[in-house]
Amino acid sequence: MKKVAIIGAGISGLFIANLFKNNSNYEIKIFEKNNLINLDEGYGIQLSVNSVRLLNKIDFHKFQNDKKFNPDKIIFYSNKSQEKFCDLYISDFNSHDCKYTTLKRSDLVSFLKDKIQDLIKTNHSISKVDQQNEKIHLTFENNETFECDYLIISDGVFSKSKNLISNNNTKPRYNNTLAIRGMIPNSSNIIDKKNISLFFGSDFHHVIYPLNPDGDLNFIAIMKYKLSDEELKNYSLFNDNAFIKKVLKNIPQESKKFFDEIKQLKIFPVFVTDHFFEIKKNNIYSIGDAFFAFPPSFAQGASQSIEGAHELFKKIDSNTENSFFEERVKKIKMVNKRSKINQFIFHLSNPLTIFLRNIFLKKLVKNKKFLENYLGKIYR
């Protein structure tokens, strides 16, 4: 029986642990640096059909219907005029049992965690990774050690594990954007509660989408915002009320009506990865944001974490894991490119380019060949 150590109890780590658990050839253990897995925050995520199909392998199709939603389309709005100018039917990519899904991240994490609760060790922050022959030796800050045959790194964009292996040569870059997140309660009547609403603006866009049939809504905005090196080092800055007020002053006037409705508002700096780092040591792999972090403007963060985890599991189980890195890089390059294109298009400010963009989008959302190439290659 092979021993598998997973560093990080996020979506990718928990999902791959579920896959290994169903295979008697492996003994797994998840190590999480925090003292608990936070299930309090109700911020949303979007799951395209590529990830729902994979989640169904661990019974996601049985997940409570009152805790998820299947939007039919994305409605595009001009932030300035607040007028709708076209629809994109994401349901065209659905199958009978795999549908584009929105839900709270905490609910998905809870679903994944409940199946493997006994395999998670909290308060375990990695401090050293050694490899001798085919065995990998892990040392944690609490002086505990663990020996394994495979090490899977899934501890996020600021992966400590990957930094230990790379000698701190894999630091992410601030993307000059802030993410503003929050919840809009079901009592609000300011927006469509059945679909995803995407508002384009100058150096700013925001998305509102349903989280459940009750009408609770997730709010996420991406704003261009420069931060100094000192500000980026100040981890408490993003909880500072004065800083939050300063940021919110930059919100376009047309969007401020939404902010009166938002609960649990938080601001996060967006970090991305510039280069792919291939781990040369045997039987050590990274997945999720630890593998590569791209801008959030294509809503593929969770889906690619799930997809990458499934790919790695299949490769390890079939003893073909040497091809994992190259194949994952190919897919992530596609997602990263589309994420950058989306953010650029969403944030246009010149009236002429905005006018032309809107004309082209009205045509493109009806062009099946384009949609199959731009979305289908990712969603499937």
Ligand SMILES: Cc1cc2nc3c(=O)[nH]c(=O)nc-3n(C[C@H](O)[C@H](O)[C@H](O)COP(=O)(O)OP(=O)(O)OC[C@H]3O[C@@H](n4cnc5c(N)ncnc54)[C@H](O)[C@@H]3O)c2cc1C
Second form
Amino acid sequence: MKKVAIIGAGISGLFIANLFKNNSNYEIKIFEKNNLINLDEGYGIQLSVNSVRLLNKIDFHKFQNDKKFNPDKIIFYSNKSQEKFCDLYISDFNSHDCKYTTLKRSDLVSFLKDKIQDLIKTNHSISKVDQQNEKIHLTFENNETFECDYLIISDGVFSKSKNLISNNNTKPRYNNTLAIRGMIPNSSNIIDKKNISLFFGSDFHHVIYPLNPDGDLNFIAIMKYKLSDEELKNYSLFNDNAFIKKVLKNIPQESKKFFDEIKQLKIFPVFVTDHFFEIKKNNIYSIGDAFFAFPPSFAQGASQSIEGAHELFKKIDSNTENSFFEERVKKIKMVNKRSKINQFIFHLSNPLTIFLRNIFLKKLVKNKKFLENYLGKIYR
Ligand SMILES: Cc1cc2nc3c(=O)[nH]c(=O)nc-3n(C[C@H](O)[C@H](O)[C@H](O)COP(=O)(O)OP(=O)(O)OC[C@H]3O[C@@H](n4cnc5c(N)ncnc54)[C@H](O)[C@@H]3O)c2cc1C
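Can you give me the structure for the form predicted together with the named molecule, which would complement the form predicted alone we have just seen?
Now the full complex is given, and it begins with the chain already shown.
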């Protein structure tokens, strides 16, 4: 029996653990630095059909229907007037039991954690990785050690494991954007509760989408914002009321109409990866944000984490020589390019370019060939 160690109990680590769990050839352990897996956070996540198809392999289609939602379309709203100007039917990519899904991140994590709870060791932050012969030796900050045949690194965008292996050569970069997140309770009547609403703004966009059939909504905005090195080092800044007020002042006036309704508002900086790092050690792999993190404007981070985890599981389980790294890089490059394009076009501020963008978008959302190329290549 082969021993598999997974570092980090986020979406990618928990999903790959679920895949290995049903295979008696492997014994798995997940090491998580925190003392519990936080399920309080109610913020949302969007899952496109590529990841829902893979989640269904571990029975996501049986997961409580009152905790997930299947929006039909994305409704685009223009900058100044904030009026609806076109729709994109994401449900065109759905199949019978595989539909574009929105839900609370905590509900997804709870679903992923449920069947593997006993395999998770909390309070285990990795501090050393050694490889001798075929075995990999792990040491944790609490001085415990563990020996394994495979090491799967899934400890997120700031991956300490990747830093240990690369001698600190893999730092993520601040994307010059802040994410502003919150929830809009179902009592609100401000917006369509059955679809995803995407509002363009100048150097700013926001998205509101349903989290469940009850009509609870998720709010997420991305704002261009420069931060100094000092500010970036000071994480308490993002809980500081004066700083939050200063950031909120930058929201374009026309986009402010929902702000009174938002609960649990939080601001945090968005970090992305610039370069791919191939781990040139036997049987050590990274997945999820530890592999590569892109701007959130294509809502693909979790879906790609799930796809990558599934590809790695297949590679290890079938013991093939196929290059997990190269295949992943190909797909991630496509997603990263689209995420950057999206952010660029969502944030236009020049009236002429906005006018042209809106004309093109109205045509493109109806152009099947374009949609197949831009979305289908990622979603299928
Ligand atoms: C604003 C924003 C909105 C987003 N919206 C979407 C969306 O709608 N749809 C979508 O698909 N994606 C979205 N994403 C991206 C998505 O959230 C991430 O890509 C995804 O959560 C990555 O999962 P992960 O498991 O790789 O990492 P994480 O979820 O970061 O999990 C890493 C885990 O490792 C643990 N860990 C860290 N260090 C150590 C250590 N030293 N030792 C042990 N454990 C450790 C952490 O505590 C954590 O539990 C969004 C991202 C942002 C920033």
